[in-house]
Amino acid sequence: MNGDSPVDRADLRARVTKALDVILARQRSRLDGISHELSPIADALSDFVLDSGKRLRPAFGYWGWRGAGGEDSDEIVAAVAALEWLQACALIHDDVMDSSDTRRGAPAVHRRFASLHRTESWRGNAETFGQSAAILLGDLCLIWADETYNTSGMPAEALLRGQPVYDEMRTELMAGQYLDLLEQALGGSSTERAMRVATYKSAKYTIERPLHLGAALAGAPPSLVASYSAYGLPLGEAFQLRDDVLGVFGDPSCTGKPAGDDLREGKRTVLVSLTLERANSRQTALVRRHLGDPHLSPAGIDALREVIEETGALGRTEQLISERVDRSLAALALADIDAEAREVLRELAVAATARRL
């Protein structure tokens, strides 16, 4: 099979989706064998995983492999497809923790199962049922991530080389999720702490660790792993900072979530921390009064946006994004990888951070 070129990323996305479809068909058969009542699980995960997603993490894993000298194959595509199940686990659980209503333009998984409970007129509390079901579905995605990785067809010695990276990535993700939860509970306003959350909750498992996984599978030397960190970590931080901006100023038709949803959820992002660090007493009082209000009105969202812009927090966040992208691309230029992988990784850097409002 011929290798991808910079214009073939859509083909890689399609191949990752096909690999996920194979796993889901296997799991659907397994669930049906237990009980037909489990079909809503397979349906929900099919809609959530197969019908949406940018496939960024598999792309970075794949090109981490290619940049380390690995050749294209269906087996490496299947191995990195595991990262989509990990992403699904994180998003489903994150939506439960944040009480989010939507994800990717559709009801969040816990809302979907709460609606099922109400439609069927089952006993008990619909919201509790929905949350419990979503926790279980997220756990299933984590299990299926392992299965996808281990049954990819990659050589056993390659999978063993990748396992420590895969383990560390999952631990960092869960640690970052807890730190995010903790910051909201503490009402944190430290930019340094907010950046730590961004690094571990998103940056590392989105870009740096997938690159490391591809490198480990290919048996890359430590020097290349270090180059991938120099490129991937600042880019991952820029990716999350862009998400922070979109969570406040983004177009719902592009983000798949209601406008200002991060403000209703009380997210203690770098954008919010910078705002509080720079705000005067009036502005601080306004932010603390509205941030985290689940019933925040459009007028309240506009008021918070105005403060974020007035304090210069939005401009500073944009500057932080640019600085990190520049640092990432400078590191990429020095990396000892072939020209094709370098070009695709450069394009992926733009795709990950230049998303429009």
Contents of the next structure:
Protein chains: 2
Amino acid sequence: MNGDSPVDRADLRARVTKALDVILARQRSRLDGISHELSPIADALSDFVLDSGKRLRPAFGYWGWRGAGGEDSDEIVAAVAALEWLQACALIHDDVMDSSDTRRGAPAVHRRFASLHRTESWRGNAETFGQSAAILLGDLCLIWADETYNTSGMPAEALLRGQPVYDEMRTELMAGQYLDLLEQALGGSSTERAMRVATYKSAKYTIERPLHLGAALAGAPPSLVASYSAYGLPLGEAFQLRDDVLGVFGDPSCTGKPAGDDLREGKRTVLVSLTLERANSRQTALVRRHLGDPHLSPAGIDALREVIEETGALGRTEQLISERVDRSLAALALADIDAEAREVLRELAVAATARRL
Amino acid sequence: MNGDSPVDRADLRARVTKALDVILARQRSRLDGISHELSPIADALSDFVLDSGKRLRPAFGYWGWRGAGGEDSDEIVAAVAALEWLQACALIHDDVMDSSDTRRGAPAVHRRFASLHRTESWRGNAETFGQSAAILLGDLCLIWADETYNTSGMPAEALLRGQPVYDEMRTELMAGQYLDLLEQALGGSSTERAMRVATYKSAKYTIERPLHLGAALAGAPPSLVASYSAYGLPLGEAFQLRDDVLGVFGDPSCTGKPAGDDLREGKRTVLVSLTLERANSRQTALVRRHLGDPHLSPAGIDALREVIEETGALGRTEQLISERVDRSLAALALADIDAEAREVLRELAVAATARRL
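Okay, that one was the form predicted alone. Can I see the form predicted together with a further copy of the same chain too?
And the full complex, kicking off with our chain again.
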């Protein structure tokens, strides 16, 4: 495929998956060379990474490159595919930290290895084995992210230009994850603080930094990098706010998580902060009682949902999303970028924040 | 310092620490820019990485470079310092997986963050918070390892030559860690299997691969890479066997771990396999009863130590160590390498496997 062909979103997803598959095949053969007993690792990561994922971060990385005038090539697709391994690490470790049962409509990786332990009647605690295996699998994903980037076939000088962005985004991601932990530990209810967590663990990492990575690989000028921030940061916040809404009201068949999962986990999202800011004493008591109850019943979920709607927190969140998407699209309209990239980034903005993903 | 100056081991350690400090200062300012609430991360990693560590892997990386004719420079020291961050990741995650209390004579990172949680009277479970924080801190170490390598100032073409070795060693390390988990889960007692775990999680990763990394950075010929394997693999096995012995008989002031810690954790080491292979039924029963008991008393530790000695497993392990060190030194004597590097590698072989480290 050359630089003149139109690249639609589904096609890009398929090419990213192909690039991930190349890396996975290489790792599988490396692991097999050490021991056949390592095959559950490659199997689990194949199911986790190849079979699902919206490839949103690679898409922003790719269009960040194209927007800067970079030509389409398999090499740039391979380079941005690295972001999908990074995301796999974040999700696998996140699920261990949250003790989540489900991810992408299947058992979380730590649950999968706990099941393997039970099926094989191994010694010791199955849950502990599962958690330990998932820590190692997440580490492998982080390592393979690098290898994917470095062996993408992109010119060495382009990779060097991208490296500082890549380094910064990874540290920001882990910092955002820590702030998220801290927020739960503080039982925080400030909307400002919840928004800061959203910015680091999601907004910058999902949209702004992938765009910057594409820009850096292409050697884009600072003005374009600034335009990508003006488009990417509000969009990233809107994306996280949409994710918060889906975590409470989303359809399990779309989210890949059980209904109301964020409520059971007690996540201190902007949506929850807004609810608590607006709640009367009855509503506050109800939220305090149910939020974070791991055994929360469907009726409890419905009661919480009702409070979130009644207080106007849901409406306000939808308003925050719309404002941010508008701001993002206005910045995009002003950006000095390739016309096709502008159109696709506009579509991506809508798709990433739509009421149903 | 130029290529003609003698570089002693303590001096190299200090220079590695300085390189780590440069990276840590950069990360601290990056984290501060996000939030002052992230300062416990930089504090914990500063204590963990700057205040201790034998810098063994950077030393083998450095002398792998020098042996291949590379000149001394601050850039090569900075590049191999990356291996110390990788080791920090491995140890921090390992301590979470093993629920170890102590590392390097101080509370393990997950315990440190659990204490912080308790001191601050935060919500939720302190142990869970500590584990989650330690997962993220280990991830940061893995990320900073890359950044250390990539920003070392070494020429881009040298870094590219080293990258495949670096990628392979990281995957091998995590694979070895998984095989170690599996060995505990299988309750394995085969010496051959225990030796394979030692090879991947320790021998290759601690000695052979760092040497290969130095060789690759220097563009060394395949014959030197083979010589490094002939020296490094048996030495790495001897190093792990020594570590097994120290884990049972070592002085806590040297190991930084409580006496007999490996026995409480039930580690399936070569030393333990040899013991079980040679034990009579009384001794076998005693091992099965005490090994892996987290509340094992000092008397229980002494009883286990006695069996390990009585069966001849300790003597056999010392013999395996000596044989491997001899084989390693014989290979070193034949290697076509720089004279100073040969002398230092000889000293390192002895130091890394001596009865008291």
